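Next up: just one chain, as structure tokens, the form predicted on its own.
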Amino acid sequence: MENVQAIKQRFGIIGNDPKLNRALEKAIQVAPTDISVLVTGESGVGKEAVPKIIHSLSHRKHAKYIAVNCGAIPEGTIDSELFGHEKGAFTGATQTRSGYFEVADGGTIFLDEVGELPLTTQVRLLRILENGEFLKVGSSQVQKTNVRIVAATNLNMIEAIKKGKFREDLYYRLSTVEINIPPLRDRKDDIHLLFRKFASDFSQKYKMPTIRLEDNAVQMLEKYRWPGNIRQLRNVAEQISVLEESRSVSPMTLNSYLPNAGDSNLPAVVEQNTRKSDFSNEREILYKVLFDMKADLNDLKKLTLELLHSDDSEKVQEENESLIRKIYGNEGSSRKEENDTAVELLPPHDSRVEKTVEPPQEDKYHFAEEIEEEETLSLQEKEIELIKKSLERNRGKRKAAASELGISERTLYRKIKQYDL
């Protein structure tokens, strides 16, 4: 059996990190058996390596190897391409056709994107995967297949079955063994050594000098994110090998070819209990709206007395007592009597005078903050008994009631309708 830096070598493999080594070591490992295999991993880091890897260790090294990229197929074609089609089948089968489980019959298949199957699709390759049997498309015979599948997706697995995207059964049959292959970023020591790898490659691919980064430069390499991985790193080395006239790569220049650099490098936390977050949610939303309705009725109240002591009309005058009355009990009312009495015992003749004895405005308002604290109770019915005098006084006309009210007509209009009046 072949070490790890063998392997590296045969397969182009560049990097020392120790989660990398782990990956390699399980693929020689799992090479000699059967068993199914599922490759996890970023787009970008490599994962189409695995597939190789094993097929070439393996006892079927002498038989085909097909990749298929189940992403790249469209879901009316994938189950033709996969397991073939009898003639006239469906429209444009003129001919009988092979899929890739009969002509890779000894060997190997690699899926990569397996995630993106159709559900349909994955019943198929279940049967595949637990008997070796597989029907053509417009068939009816059985028919048996002797492959390795290996498999690779950059999905969480775990969340797509539970959105009902991927068959569970399916993938504890795909990943027997499971390799991961980790994200450049946690290679931090192999960044630099695949750009030098690249950026050495493409000096001789287009005839140009090596370029070479300086030491701030290759700081700023270590510590970028690099969400595209060794492909995006690889597209890097090329463009700066091309476009750049100097071979020595400054951070500046660097830092134009990488986007969103300047961005925190911190980790982000990209679950939460959302269970617990939407009753927090609702429940503020209801002591919103209770808030609300305590503020209006504030209002109304603030609104229903300086309507009683600015109104001129003694008939209004009367209406505004008597609704007083009901709303704030015998302390407005008395309150009320106090302020008329001390007018009348004034010299009428001296408006002037009339207006000293007026209680002062902080005064007023103090009084409704009084009530406000004694009455809790029974506010619906205050509101309710509040909105139908004044729409009564107003004959119906919404507007100019919630002109009186103080409200706006939306919230008017919300309040008859929750109230059914």
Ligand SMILES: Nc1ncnc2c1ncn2[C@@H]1O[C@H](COP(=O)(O)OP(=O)(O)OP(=O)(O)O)[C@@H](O)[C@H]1O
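Mind giving me the form predicted in complex with this ligand, seeing as the form predicted on its own was just shown?
Partners and other molecules have been left off, which leaves just the chain.
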């Protein structure tokens, strides 16, 4: 059996915390069996490595490994994605399609964000877990598959069950073995280690000398709560590496990269920090304005096209007026779902399914918006920054961040994955 240290090296996992080691040990022990595993832990703790470890140490390692992000697939199509569909099962089903459970026969499926599965899909999944049987959407012919399921969630599943959002029987089936990855704040000794690793990675990436924390800054780093866990720590290391001229990082500098660290140990620092955060607020507002302008520009483009193509000038006039009301009226900052495509700055590559299979059928998720490239690139950077800030401000709570940004949770989710935030 491979030992924990070897696995860490192979999968680039940093840290020596006993709770982390125990979690990895569990993954190694359970890998050769077909037992279902539920990986739990806060956002950004490193859950995604576990199913990969399990698959690669199992007898299924030469078969397919498919990672499906359940939270990012629209409810209306998730059954068809997972279980496939028959030709004619619904409008647009022009041919029979195999789902991931069929394609991954003999292999492993990682159901990430499993707590987001709709209840109807949960019923189908339960059946697969019980006897390997499933039906394609629109078919009455029972099919069989042999798939090992590893799931992950950062939700409190007991709460979800209480609220009727998740089936209790499915929860017990999925979590035959539960592997919990501890939050960063409970792995204090790993924090500086991880920071140094990321600092060294980014110094290579950006071809700059490595940043180094002053002693007091190390203490601050270890005292901070890290609501976004390792993902947040990595972002902080990257931001400081790129933005700070001095390679020696003082507590004051570090503090300005840690949202809500104000109540930490250094009063003088807090005062200093106010100025900087005022400045960054201003910048955020500017970005927000830029986004709204972008959306408005899209509206205008659309309208111009319509003007060019329409001879019904009265109708256009009306639309024009309503658009102007919309732009200058009072709904500026609360753009909702309907405008989501307008802030979709890049034609999304499908980031929901990680690898190994080409989803066999037609490209269903083609978002029409096409925007010139340079424009897209600079705005994309701003978008990433805006999203990061909003997530930080809302302590990683996507719902709150999405509503602050005026986009749907799903869109935000897609963007987090797309930009690997």
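Only the largest set of C-alpha atoms that superpose within 1.5 Å between the two forms is called the rigid core. Numbering follows the first chain given and starts at 1. Fair warning: this is a prediction, and the values are worked out from it, not measured in the lab.
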Quiz item: Honestly, after the rigid core fit, is Ile149 moving at least 2 Å at Cα between these two forms?
Solution: no
Practice problem: Note yes or no: does the Cα of Tyr413 move by 2 Å or more between these two forms after the core is superposed? | Solution: yes
Quiz item: Hey, does Ala400 budge by 2 Å or more at the Cα between these two forms once the core is superposed?
Solution: yes
